[in-house]
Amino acid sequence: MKMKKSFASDNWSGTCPEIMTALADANKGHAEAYGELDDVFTARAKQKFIENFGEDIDVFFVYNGTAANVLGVSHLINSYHAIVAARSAHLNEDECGAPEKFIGCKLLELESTDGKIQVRQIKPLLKSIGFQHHAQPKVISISQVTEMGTVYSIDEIKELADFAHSNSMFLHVDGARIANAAVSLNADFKSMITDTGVDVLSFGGTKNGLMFGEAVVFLNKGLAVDFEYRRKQGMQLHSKMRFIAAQFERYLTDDLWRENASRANLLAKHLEEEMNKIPQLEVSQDVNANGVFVYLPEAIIEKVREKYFFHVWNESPQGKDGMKEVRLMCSWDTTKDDVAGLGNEIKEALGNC
């Protein structure tokens, strides 16, 4: 049977319309590689990002997510420094292991229900600092939004920015959905990052209607000083880079990232609804943005998949016998259509239970 819609990841969602013009413009004639300076395209983009996050800024664009963690954070620290960031954290679960062979360091991770670090969890990995037989702790890594779906307030962005400053070390933002979380919080890209004191951002724009490309953006100059020789040597170095920087532009001109992130955030609130409508379910992670975390019942799941597939987040969630943490995404084109037909798919499946 034909799959409909997936509520597995945003990243399955195809490129969206402004997005392909943008390709397709881009693909006349010839323009300098690399990303040189006779090439406009990405000239252009690095000027919309300047616009966006301030004058004292230098962006680089990379093919993924996984290159835009892992250069931006191994551009602060050496092997015998340490990253700490939540257990869930993507770059601690989901990069298979690429900080540890390609940075060479340790990650240190905190545990946390909904995704979210605090300063109280990261205060007592303090006392490696100075001590020779301990990775000494560097970069503070969060994710916004979260893998868990929650989003951090600016305040807790700046709380964390201001105590690793206070401590010799850095914050790195996964952006993989950034562009939610401004949504979520009704924010701009400088208020929530430049201005809280970020010091290297993982700008995603892939799972908001991109077709390829993120980019890493130091939010500071001289912490860029040589980025360029370690993105090649990272083998991130596009040489038709033009097709990267053309997305990035229209992305950011009249507000496209947002009106695709709102309407991603919109459907998962009203799925956030469906879902709260059906008594045997219960949602069980704050609805921030575009992901909907909801407590299934087993005998269920597969049978649902078969027509809108979902991943299961985790298999046995303390206290809920014979359920199934599951994630639910939206997407920058999910319908109120998709919704609907996924809530009566769970409950046709429930009734056959």
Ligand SMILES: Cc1ncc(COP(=O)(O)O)c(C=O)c1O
Contents of the next structure:
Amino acid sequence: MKMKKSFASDNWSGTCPEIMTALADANKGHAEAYGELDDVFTARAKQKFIENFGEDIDVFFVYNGTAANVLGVSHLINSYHAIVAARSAHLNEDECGAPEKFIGCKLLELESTDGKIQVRQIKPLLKSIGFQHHAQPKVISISQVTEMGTVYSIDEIKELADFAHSNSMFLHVDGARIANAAVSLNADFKSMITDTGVDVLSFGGTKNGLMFGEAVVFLNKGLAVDFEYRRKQGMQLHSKMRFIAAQFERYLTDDLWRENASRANLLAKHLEEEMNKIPQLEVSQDVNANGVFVYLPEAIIEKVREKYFFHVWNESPQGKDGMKEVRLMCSWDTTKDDVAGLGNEIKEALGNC
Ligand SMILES: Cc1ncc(COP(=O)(O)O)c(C=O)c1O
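Would you mind generating the form predicted in complex with the ligand now that we have the form predicted on its own?
Everything in the complex follows now, all chains and molecules, and the chain you saw is the first one.
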């Protein structure tokens, strides 16, 4: 059976048409490689970031989100420091130990059922500060949107930033889905990130319509000094930089980012409603952005995945009747028909089991 649309992840979707046009437009003539001498594409894209985040920022384009996280955080710490993050954080679980290899530091993981971490969980770790036998907590890393589809409020981010700073730590935000979070909070990037006191942000693009490209944004220029050398040494200096830059320039023009993320978030809400109509299922997390987490009976998972692929998020039996928690992601190109198709496939599989 041929697979229809996938709900596996928002990077299973293609590149949105506006970005394809921007790439084609950038594909004319020559431009300085590596974004050097500030080729016009890179200069214009950086200006868009300044318009969105404020004057005192610095931004560096990289190829993927793992690199944005690892390089961004590594610029703030030494190997004897520790990063505090949720156990479920991409940085902790899904980067194949890249932080441990490339930063060489310890990750202190905190349990969290909704993907968020709280100041009260971090406080006990402060006892290590100044104790030479312990790795020194130096960066708090949160994901916005979290890996469980939830979104930190602006106040929650500010509380974490204030706590970090009052204990000589930094706050990093993994913003692979930052656009979906901004739409969810009806906020702009400046009020959610710059004004709350975030130090470094991994700004995602690939999951919301770009072909490739992410950005490391330092919200305080002083923190970014010499980052260009770290990026190059970290093998993330893209040679045809104009193609990342041109995508970001378009992405941050005419609210394309907002349009794409709004569609994905809206469809996730619709998907949640459809899932709630099926009595045997249970939505397991608040649907704040573009991910819907659902408890599904194990017996139907393989059947449904033949047509609409998705990931099992938690293999241990949970929810009522020991079901498995799966993640259904909507992207900029998910449609109501896709949601209806998935709903029908689930109902049919339930009827047959
Ligand atoms: C929360 C989060 N952070 C970062 C990433 C970056 O991943 P990649 O290195 O695949 O671009 C992802 C991708 O799945 C993600 O979900």
